[in-house]
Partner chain sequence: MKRHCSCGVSSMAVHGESGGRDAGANLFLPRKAVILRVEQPTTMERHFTLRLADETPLDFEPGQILEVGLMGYGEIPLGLASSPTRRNTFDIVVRSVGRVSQAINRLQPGDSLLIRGPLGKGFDLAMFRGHSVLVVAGGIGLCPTRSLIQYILDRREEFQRFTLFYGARDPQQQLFLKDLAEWRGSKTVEYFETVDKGDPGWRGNVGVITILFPKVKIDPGTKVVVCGPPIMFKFVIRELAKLGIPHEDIFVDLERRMKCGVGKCGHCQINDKYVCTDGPVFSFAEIKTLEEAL
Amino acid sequence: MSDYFINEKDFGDFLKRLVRARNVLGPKAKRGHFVFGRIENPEDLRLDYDVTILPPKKAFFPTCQDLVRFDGDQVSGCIDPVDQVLFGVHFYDVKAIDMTDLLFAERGEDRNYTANRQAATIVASSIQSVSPRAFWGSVGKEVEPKGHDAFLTKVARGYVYQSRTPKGSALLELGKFRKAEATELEAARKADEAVKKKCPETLKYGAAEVAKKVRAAFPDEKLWERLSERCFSCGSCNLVCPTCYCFDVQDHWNVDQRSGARTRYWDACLTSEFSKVSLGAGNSENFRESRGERFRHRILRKASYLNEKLGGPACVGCGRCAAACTADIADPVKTIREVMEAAS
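Please give only the structure of this chain, in the form predicted together with its partner chain.
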């Protein structure tokens, strides 16, 4: 594909036509924070956002999603993808989407996710503000984002738009784009490089070293108990994580008491119910009974278990977990540092 440029003053026009022509989802303000939401008015699009509360995977994997609906004896699927343009996704979230793309497609493709994903166009954008807990500059450097259809970088006097796919190029007709000049491309490259050095937090260890040591720390129950002492088992760290994809499934009837749905909800392995099985007569068994066991599972899953499959850690450094954790114990940078120090 090819690289384009659009003037600052033409950009507003482009957005106006884009939101009229397509279903656009982008970062918008919410009480001083940001969320991905439907953009109907270009002024609502906040490309200067630092990070959103929930990651954009919700566009393909909604926080609750019917899997099967029923009416009496009739049972039907409800895969029905909608065309949407995710506009302004930061590179770390693209990396996370790449991971969920792989995980939902492997060993039996889950069309409830992939159909939505395939129908979407992703326009990534350069990071203009850095969130206070971000560490995307230092984690998983071995993995490059690849699932986006275009990458938009703010440079002097306008934006460089690097189209990577036909879906990315399809948006060009909506704006006054011209071929980018070498100097503009160089400016974009420099801007994207420079911002990666601006993270307030840095993971000082390489992925392979972390994976090995964190895995080896599994039996150190005192360590995990200490790290999780203040944990509420509230699952916030899971629920805001762009690479978490666990879900619960529940059935319910509609009020007519004959139709209803089987629905999946984002779930969290930090909650105490997650691994609990009923044994009958009020008895149950919990395969991860303690906070420490659950806390450990999350860290190992982010730093070790999936590395081989994903080519790097299942963490992109967005810092959402650190920010969402009320007890402030979820920060992977701090946790991994403590585990590494305990191991040495």
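Positions refer to the first chain, counted from 1. Rigid core: the largest C-alpha set superposing within 1.5 Å between the two forms. Because the structure is predicted, anything quoted here is derived from the model rather than measured. Residues that one form lacks are left out of the comparison. What changes on going to the form predicted alone:
- Taking the rigid core as fixed, one finds a CA shift for G32 smaller than 2 Å between the two forms.
- Segments of 3 or more consecutive residues in which every C-alpha moves by 2 Å or more between the two forms, counting only residues present in both forms and fitting on the core, are 254-258, 278-283.
Go ahead and give the structure of the form predicted alone, now that the form predicted together with its partner chain is out.
Just this one chain is shown here; partners and other molecules are left out.
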């Protein structure tokens, strides 16, 4: 790792050169919220954002993605990696990308994901504004983000740029960087640590304790039915989650009935259709028919099932699910607190 510094007055010129040289995706304002989108004008980049509506995983795992196209007997793959720079990714979203990197690579690599991921450069950035439902300061503290190529921290009079990989170092040639001084590095460290204490929500239990007690609560059907009684089964909590990776696959035929495409879409385990399977002859079975069963499955996937594989919970504390839930019941902090209290 190499540590550099760039003055505030030179940072704008760096961004101008970056967007001219590379395809840059970053946080930008949209109707009072923030989204990751193409940055063509450096003034559109909002490093002071709190959280984006959808996570940056969409750059590698789009909401709608063609897998193959076919025309009669001819079938062609759709893998077409895009060289892009994700600029301004918060550390909790880097942790989420680390998880999806692992899950899409194991037991048969998903090249539709990994090709895009490997072609990308990720520049993470310090958090300047904290979202109202965030709790990333207290969840999964045992897991460090590692999938970024550089980390940018705003300090007095400029930014500290910590390069972690050759990809991150390659961007240095676009700006007037110099070696960072010890005082600047210490200021960056303090800024990144201090912001973790500003989350409005706090998970007051350790990951191992949560995993054990939440899993032990599996048979308590009355508890899960009560927690989910206002659930609309809309799946919003799944669709904004940075660590959800389920998808549905559909074939679409053109009017010639010879050609078309096999396409995948983000899917949501909270919807009633997700767990419905065909038994043939027009019959079907839903193995998570009740809202309580589906709600329970989501919480256990985030807090228990994947902990051993991931080294911590499959939740990074971004708060997107809580913000997206119309019924205001998806917040993992509140749900886990109730489960833990019920287990006491």
